[in-house]
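In structure tokens, the next block holds one chain alone, the form predicted alone.
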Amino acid sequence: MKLVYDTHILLSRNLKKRFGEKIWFFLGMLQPALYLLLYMPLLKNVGNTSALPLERITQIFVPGMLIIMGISSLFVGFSFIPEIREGFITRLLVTPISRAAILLSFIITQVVVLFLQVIILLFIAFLLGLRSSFEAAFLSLILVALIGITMSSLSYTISIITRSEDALASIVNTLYLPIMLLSGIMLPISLAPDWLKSAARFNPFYYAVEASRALFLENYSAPVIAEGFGIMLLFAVISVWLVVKALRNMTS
């Protein structure tokens, strides 16, 4: 099938590069580990949390850091803008290569890196005392690869429209903040004052990161887990159809 074979190889180069740029990705792989060792414990001595063992914290805190490591990929444009500028962009548009394959092998890419990272987070996690069965897991991990193929996608969906760093940077730190803020990725909404709690309900990601803790706690009949499922799949969906829309007007 053409779609898979043009994604194949577009995948594959995008990989190398990734990969190539060892510095970057180190760090990339750091990042979720210093959150676990460096901020996790600060937790111990948190309001009510301080009564909480180590293996209860771990529960509250690493599906908010398996969320926040999906939103993450809103900074993926900043490296695929210079594919735009450098012209390997329009090069592939006037290929016989598929324009899904394109937006494909590069979602993709980000999704591969992402599992990396929650797989590193996962491993210290266990290490640090959480307790959870490999459904949990993997259905968090489904639910990460959602919120990274809408971020991402969105990302470029920016990086298309506006070429620029700049304006990308301004785009998604005006979005970053408020989504991670929102979202009791750090601490349960729970603990927030009444205002805050009702301005949560209307973001999406609050949603993925209340389903993300009741699938850690095992409590898989919890309504949030399939509303959570649900919002993150409708965002997906908006999203490619967005950047797909983008890359057809960037040919015309």
The other form holds:
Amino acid sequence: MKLVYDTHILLSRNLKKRFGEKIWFFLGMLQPALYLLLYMPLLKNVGNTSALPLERITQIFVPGMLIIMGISSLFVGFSFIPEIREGFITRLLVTPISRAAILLSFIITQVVVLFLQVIILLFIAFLLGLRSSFEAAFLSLILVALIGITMSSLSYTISIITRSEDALASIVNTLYLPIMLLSGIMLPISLAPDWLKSAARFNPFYYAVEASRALFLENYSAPVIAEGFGIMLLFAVISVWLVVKALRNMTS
Amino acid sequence: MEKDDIVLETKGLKKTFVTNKGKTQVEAVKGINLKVNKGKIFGFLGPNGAGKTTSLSMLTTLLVPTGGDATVVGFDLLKEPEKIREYIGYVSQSGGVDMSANAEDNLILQARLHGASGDVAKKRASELIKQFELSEFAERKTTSYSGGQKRRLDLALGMVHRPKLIFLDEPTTGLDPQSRAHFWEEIRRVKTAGVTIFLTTHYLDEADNLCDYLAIIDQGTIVAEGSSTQLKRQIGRESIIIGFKDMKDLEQAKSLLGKQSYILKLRSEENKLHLYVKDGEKLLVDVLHLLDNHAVEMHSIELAKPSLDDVFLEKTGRSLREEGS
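Let me have the form predicted together with the partner chain next, following on from the form predicted alone.
Let's see the whole complex now, leading with the same chain.
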């Protein structure tokens, strides 16, 4: 199929670019590991639960970390905006490959990079004592992929509309803090006052974190899993629709 | 037979941008008719903001027109944009080089995007590297290229799939004179290979020296078209340019010459007076006599054949040169 072939050509170009920037790529891969090593020990004495065993902490923290990595896909626009400015994207638009192939290749690039990061993170977490089933890891990977699709599409949309790193930076910063705080990744939402707890209910990523935690606790019958997947799928569809629309507006 | 010779034709091609939530409308291109003949260098001359890039974006399928029709390389612009993309090359103002890769990888990617297999793409890339003299730096990252080197790669990228028609948007903007001259040669060589070239420019000398046929655009409308020689002949006048050291002399000359019936138009620019006349060579003597008799001191005098700037001035009332840019 032409779509698959065209997507594959651009995908390999994009991956070559990402892996080509060796130092930056390495640092990017290392970041989740830094979170694990530097942040996790702080969680030991949080709240009233004194001195949880490390294994239990990894079970709560690592699922949240996976979601953070997905959310970090918001940053992809920073390398996309220069490509718009330098005319590279325009050059692609005048070749016979379809618009769909262009968008797909850019979104899938981020998903591939995410997969790698998740695998590295899970490996380090395993060394720190995390034990989980293959199913839990696999399903979490799918969940992260959905978030990666959502956040990279949003980032590309903002990039196409604003074409400005400054604008993207302030939008990403504004979104990042409330999303992180209200998802219960860094600190448990159970510590929050009631109004903050209700606010968290409006954060779609709260459900993703809950779903991912239930998976790692192998609590497969928990309704939060279906909720988390459902909400993330919905958001993925909406944001892909947004980026398709943005690209179409670019040419009208 | 004639139809085969036309690679591009537009009828009333129009683009109106709606901004400010539908409140204001900007007519960037107000319905233009163009005909581009095969194997020629067609120049689209006009000041910045005249609608050149907007027109080009429509013709290269990047922008959907709000009105009119166009046929590009034999296909309908509105109905078959995908077909058109197979046969046109496009070099935008910013070029479109992938800055994360070297020249060779850029060329290979472009060939593959046009459907070439890996081997064919590689072969084509090395052909182009030779043809456009890129070999010295083809394996270096494009971020280290000079303006001229990058421009040559831009052109090579547009030629990868052997297009029938190539669009160049302001191809020599920002190049130093030597690189410009070199780039003009490259463009001429592309023409020799049988490719039709459609370029936009705001440089008078580029339009004059490089283009076989010109369309002058201003504020979204074509104000004149023809070959450079034809356009200048249409003007049918020459100019006598007299320089003065003292502005008082200039003013005096202005009032004296203003009374002469043989002067079609008079214009002062800085310390120079431009007189537009029909038969410059003969009148030069008359003008000299007149000013000398009234003891007006002149610093220099020259006779200038009509230029494209005069054409622009005649049609729009403004000088293209004054626009700066």
